[in-house]
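Just one chain is shown here, as structure tokens, and it is the form predicted alone.
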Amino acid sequence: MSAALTAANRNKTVLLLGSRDMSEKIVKAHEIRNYPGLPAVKGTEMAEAFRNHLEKAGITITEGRVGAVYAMGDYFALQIGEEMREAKAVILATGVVNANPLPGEKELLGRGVSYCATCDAPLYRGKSAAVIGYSPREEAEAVFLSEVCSDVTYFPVYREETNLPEKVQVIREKVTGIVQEGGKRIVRTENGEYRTDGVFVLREAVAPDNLVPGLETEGAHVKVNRKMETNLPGVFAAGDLTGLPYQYVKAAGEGNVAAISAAQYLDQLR
């Protein structure tokens, strides 16, 4: 949000992709004591302050899952569900992906494993699909797939109760990996194996090097310099994504720097 506000102040056209409910980290924060001007603020109060600031700036949060960002020469193509959007510069502020990739996940990505149900559901029309969901919000994707696929199996990686139609089979078993065998994908759990045509691994955020091909990373973090520039011209990163400390005030500062650098980059293009 800091990056979007600064970019707008620099007279740039901004597309802010995220959640209108803000980050779960903010909403669940009991009290934040080091954010200037907001002493001992509760997370819900901070989220409301952010929403009000965006509204006054005329910036709308566009909800949508970004499946990939492709460098196309003089612009970037963003795959958002079934839609493609274009941008001259991209600022990554996705936070960190806490879950490690499942065994076989990266190897089969694009070959039966997907991170976007909306994007790839048509490939499995009339076929079977498995969904590994890391939060309750992914249940909506499972419902969507059930309207397209012949059958859907859902593996929740969380404790909350699921709210899914009967045609979606829910299996509460720890997933240990994904393999390919005879044209089928197999989801392995601690208790058994489940054959399917496609597997959708749905997390709150995609690992950065999977999101942007060619992006240089260090573990779960994106490598940046002090201008928040990545190794890819026109791609910037800010916040928890760039490394410790995971602090709201640090993230806001980096978002500001990233937007200033992106604005300078766009001015140089012209």
Contents of the next structure:
Number of protein chains: 2
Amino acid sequence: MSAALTAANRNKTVLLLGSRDMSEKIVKAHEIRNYPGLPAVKGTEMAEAFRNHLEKAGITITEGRVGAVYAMGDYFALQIGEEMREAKAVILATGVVNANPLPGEKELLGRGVSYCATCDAPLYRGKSAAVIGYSPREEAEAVFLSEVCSDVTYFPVYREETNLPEKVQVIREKVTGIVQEGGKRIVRTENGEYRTDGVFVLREAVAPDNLVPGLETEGAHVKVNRKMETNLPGVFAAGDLTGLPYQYVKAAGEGNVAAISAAQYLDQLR
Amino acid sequence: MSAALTAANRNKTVLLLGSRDMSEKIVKAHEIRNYPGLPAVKGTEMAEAFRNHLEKAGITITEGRVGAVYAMGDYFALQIGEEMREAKAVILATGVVNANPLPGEKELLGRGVSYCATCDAPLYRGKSAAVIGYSPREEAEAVFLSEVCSDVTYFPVYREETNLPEKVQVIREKVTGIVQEGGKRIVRTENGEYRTDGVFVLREAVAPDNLVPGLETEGAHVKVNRKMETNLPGVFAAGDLTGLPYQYVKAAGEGNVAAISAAQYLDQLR
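Now show the form predicted together with another copy of the chain, given that the preceding structure was the form predicted alone.
Below, the chain from earlier opens the complete complex, with every other chain and molecule after it.
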């Protein structure tokens, strides 16, 4: 949001992709005491202050989950569900992915494992699918898949109660990996094995190097310099994604710097 | 302020040195539109929000101008006027010095040129002094010197009207340099030369490498890494001082990171 505000101030056209609820992290934050200017606010109050600021600046949040960002030479193609959008510069501010990839996940990505139900559901029409969901928000994806697939098994990776229709089978077992066997995928848990056609691994954010092919990372973090430039020209990053500390005002500051660097990059393209 | 808030949150004892008016820059800012959470605020409103936050966090601003920071091995000595204070870690957040040093200024520093009226006035008791003042705030220093020195000449480096007692002679000429001649100092302007005993060059902030001997700089900026560490262990920097862009939220973000790095440094000392 900070990047969007500054980019808009610099007269750039901004597409702010994300969730109007902001993030699980901010919604659940009990109290934030060190964001200068907003003393001792609840996460929800801070989110409200930010939404209010965006509104006053005429910036809307476009709900959408970006599955991939492809560098096309002089522009970027963003895959958002089944839609494609274009941008001349991209600022990544996805937050950090807490979970390590599951064993087998990266190896089978695009070969029976998917990060995007909207994109890949058609491949599993009338077939079976498993969903490994890292937050209650992913349940909506399982419901959608259950309308397309013959059967859906849902593995919640969180404590909250699930709220799913009966035809979605919920398995509360710790997933230990995904393997390939004779044209099928097998979800392995601590207690058993579940055979299926497609496996959807759904997290709030995708690991950055899966999101942007060729992006240089250090563990879970994107490598940036002090200008918030990544190794890819035209791709910038800000916030938790760039490394510790995971703090709101640090993220806001980096968003500002990323937007100014992106604006300079765009001005040079002309 | 951001650094002070986060350091206090991390249970560190904080001495926040500065001005309760904050800075010339913030006071004069017409409207700031991209500090997330404070939509379209005047500089004075932002300063008020920050002061309010500090107050709620129980942090007071100690008025004082730091003349020098000396590394003493396991602690730092801060010269504040005639007083000395100690600290185990130092976060520099002075803002950036806009002016280049005057020709002769650095060479004669400590030999007839001073940055601190409070510290060095006694050296010029009954003698003559010249004050080169970069903002109206420095007029108070000229008044103080006029009570100690035989005569004071004031060179304002700003457009505002001066408000000084008659015994302070105001010269509105562009200063071009300072030279030494037979035990006297000469302030050179575009229009003439002014002979005096001591020359006080008073700016809102001192150049960082004059403030902290041995500090690595790049032009007017302090060299820092992504953790806001300088080349000197225990010395951190944040804000405009570390380089472009000169933006409030960037400065606040860096203050947060600097405080966390400083807290980690202090924890390691134990």
